[in-house]
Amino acid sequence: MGRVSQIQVAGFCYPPVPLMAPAQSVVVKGLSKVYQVHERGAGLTASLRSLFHRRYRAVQAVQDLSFSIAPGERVGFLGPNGAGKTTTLKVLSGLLHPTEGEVLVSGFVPQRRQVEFLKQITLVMGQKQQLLWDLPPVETFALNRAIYDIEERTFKQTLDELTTLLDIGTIAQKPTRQLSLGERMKCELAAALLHRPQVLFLDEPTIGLDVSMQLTVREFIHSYNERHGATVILTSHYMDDVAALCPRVIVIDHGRLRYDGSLPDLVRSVNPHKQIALRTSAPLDRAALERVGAVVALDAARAVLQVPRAALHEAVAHLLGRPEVTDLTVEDPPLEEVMRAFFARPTAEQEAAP
């Protein structure tokens, strides 16, 4: 790394900032975030008491979190509700200050909110919106062009590209309040990407969307990543989003890092089996199937078996030889089941505890 500069603003001493292009798009070292939460009981007496004496409780949202992400990577950021995912994204985008630790995004310290930093990133939250409610999205697009000081020619070129990719040519002319949830989400993405950011923080971007619209949004995110080499950090409770977009996943729980690596390796470490789904022209005998593998589901026209990976070829060959079998597919266990089993595992700290 080249020369670095130490930055001090309003009494806070920030970590060194590289003066040359960073080798990593996102660097997080020992990040912790603690909230002071006001607690108050129910009733008038408790309300009056809280005016003079407030009780606060420290809530550790993120604890000693470290990871790095290379430019152009697509990374799934996973964890149960309350794990600290959104808090981490807000720290990375500069909306929150970390309690401890160092954070660099594209070589910038996020909480300084420098103009050049803001032009490098975007944060899309599926439950928040930036579109002007009573005006058509094109008005928000024009506003963002002014905010980000985008040159007119570049703005038109980028908007044309986003309009084509997202198919928003006509809907962007309607008042936002008249758009469906899926149409609004597509316009939200367009508004967030007009300045061509190189780092995308996506927090539940497909929440509430139907299956068809989820697929459209996934394809768009993948296309944008390929076209512009942008780094993508995605949080989602829809595992299909993660499986389709993210070769690598970072998993946190109770604010701590639980896993950082490839998604297939995570699946294999939690469940070293494959599932064989069968379509049949006649019912199969359960006892005969149990000699091949564990029966997950069975009815008159369908069966699902769980088979160790080492025995997969033998099991498939045997099942294909059955005349009742009309169709056979091999797949990994559902990611939802894998993640549920993963979070049910004790952590290293829990295993070490007496």
Given for the second form:
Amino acid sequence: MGRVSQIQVAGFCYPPVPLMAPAQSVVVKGLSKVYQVHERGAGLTASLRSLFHRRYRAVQAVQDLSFSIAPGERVGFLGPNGAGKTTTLKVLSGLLHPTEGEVLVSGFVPQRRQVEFLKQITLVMGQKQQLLWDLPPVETFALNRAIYDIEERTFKQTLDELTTLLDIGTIAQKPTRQLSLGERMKCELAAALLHRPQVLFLDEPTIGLDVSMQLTVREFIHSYNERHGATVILTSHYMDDVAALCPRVIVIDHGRLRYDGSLPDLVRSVNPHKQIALRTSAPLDRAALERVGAVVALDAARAVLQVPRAALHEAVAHLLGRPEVTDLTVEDPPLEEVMRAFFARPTAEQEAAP
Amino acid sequence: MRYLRLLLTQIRISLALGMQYRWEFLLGGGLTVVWTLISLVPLHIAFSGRPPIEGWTYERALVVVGWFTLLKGVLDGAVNPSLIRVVEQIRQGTLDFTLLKPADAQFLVSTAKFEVWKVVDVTAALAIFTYAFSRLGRAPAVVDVAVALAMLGAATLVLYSLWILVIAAAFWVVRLDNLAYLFNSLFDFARWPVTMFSGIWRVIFTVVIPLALMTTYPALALLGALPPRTGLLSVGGALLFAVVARVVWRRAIAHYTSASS
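How about the form predicted together with the partner chain, since we already have the form predicted on its own?
Shown next: the complete complex, the earlier chain at its head.
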């Protein structure tokens, strides 16, 4: 008996990959989610009518979404409000059942909400908090320790690590209601990561934070991802977050997948221009500039030009040759603008329709 | 074992919370004493120095009020605070956090908050019992105390299950805080022995809203006058009710879609 099972084990263990570890951290195939929304017009009469006679409307939040994410990847979900980002996150974390399609996270079906699955994931929502309002965050940490059944030593170790990384040694001792938004978010992250999850769902984790706090949160997420090899899936309104954190973006619009790939590639495909910002000692001639590229802005001491990427080299060389130019920087157009242009484009489907 | 540790952690946190607002809670304790005394006034007017109503003398009715106070303390201390919070959490969508925890959601929401200072209610109830039995000139038998406590357990279980059903309804309807008020005002009838009500009211208060089970039966038990069959039926009924509530809860969770998509 013993020998047989050994051989079997040996057979399974080659190639040397753990049997249970899925090759993909997240697999989504043909995911659709339809909500039944109760419709009501404005005004008292409409409200009264809706008391007796309710109309329901099916809202297609997500439609035929497919993608997969490898362990340790950092992926950003982009899309306008109501595009289906949060819905997708909720389906992935098991809070919502998919109407159609298959979803696997760490090899589990999320909607079953098995204990082993729940111990591997975490969800942080920038707009909602799990910290106990009237008590210091350390109490929430203790509670989560009990809930996740974390061993004392592991807990101490993790908490020490998080406390150092997030610098929350003193603030975690103060009642949550006395903390600033940024301090609260740091503690919120700590509370969500005590059980060392392997898959992080972050829904607008930097919303409302000032720039330096955004940076802190961003750096922390990056370092957690590198230390623990955890998969990070993030939605954010701040393009800078996504640009700094996520080598890969998935763009969702009207519940459909619009783009899946690297952010620089997306920017290149939407806007094949580069922006050249100039500081000048004397005003430049507009007509002369127009010959180099499109003039975005021009005043006495400053000029901004848009130049096709292919012509960038020549343009820079030319501009540097002008004596009025004191400083020159080449940058991508602001990400917000790129995305606006991208969403303004018709989808493949709309183009196909007459 | 793990859930016991979880429960202890929750209680410890509630204690920490209670300590933070000690003045508020001390004041609350003082008010409880005043209200208990005030609640004795109508009883005093209805019973004192008059012939017994439906077999209920002043002292025996006092025992019912004692159970009412005790049960109120248990409910306000251990059941209501947690469950009122759930309705709020459903509305705000923060219940998501609870549902993503690798522990039973019903357990988590039911033990989220304890009002430790409601111990005052329990003390008040004990004072009423002492007074009533000293007037009766005897002490309750040990067996009767045990049966009465079992009845208290059954009553708490029924009320808790009612709450769970209300919350399960909240998953569909979302806004239900008013139901909590209705619940509280109906509960107020439980301070009267149920056999004092006649006709349809007695049926309603026994079967539909089990006020009889809540206070009259424990009181009868403590007085040594509860028919064993009624006691067994009550415990069995309470257990059955809890199972039903659990099943409905699970279905409600499956149906739950969190606020804001």
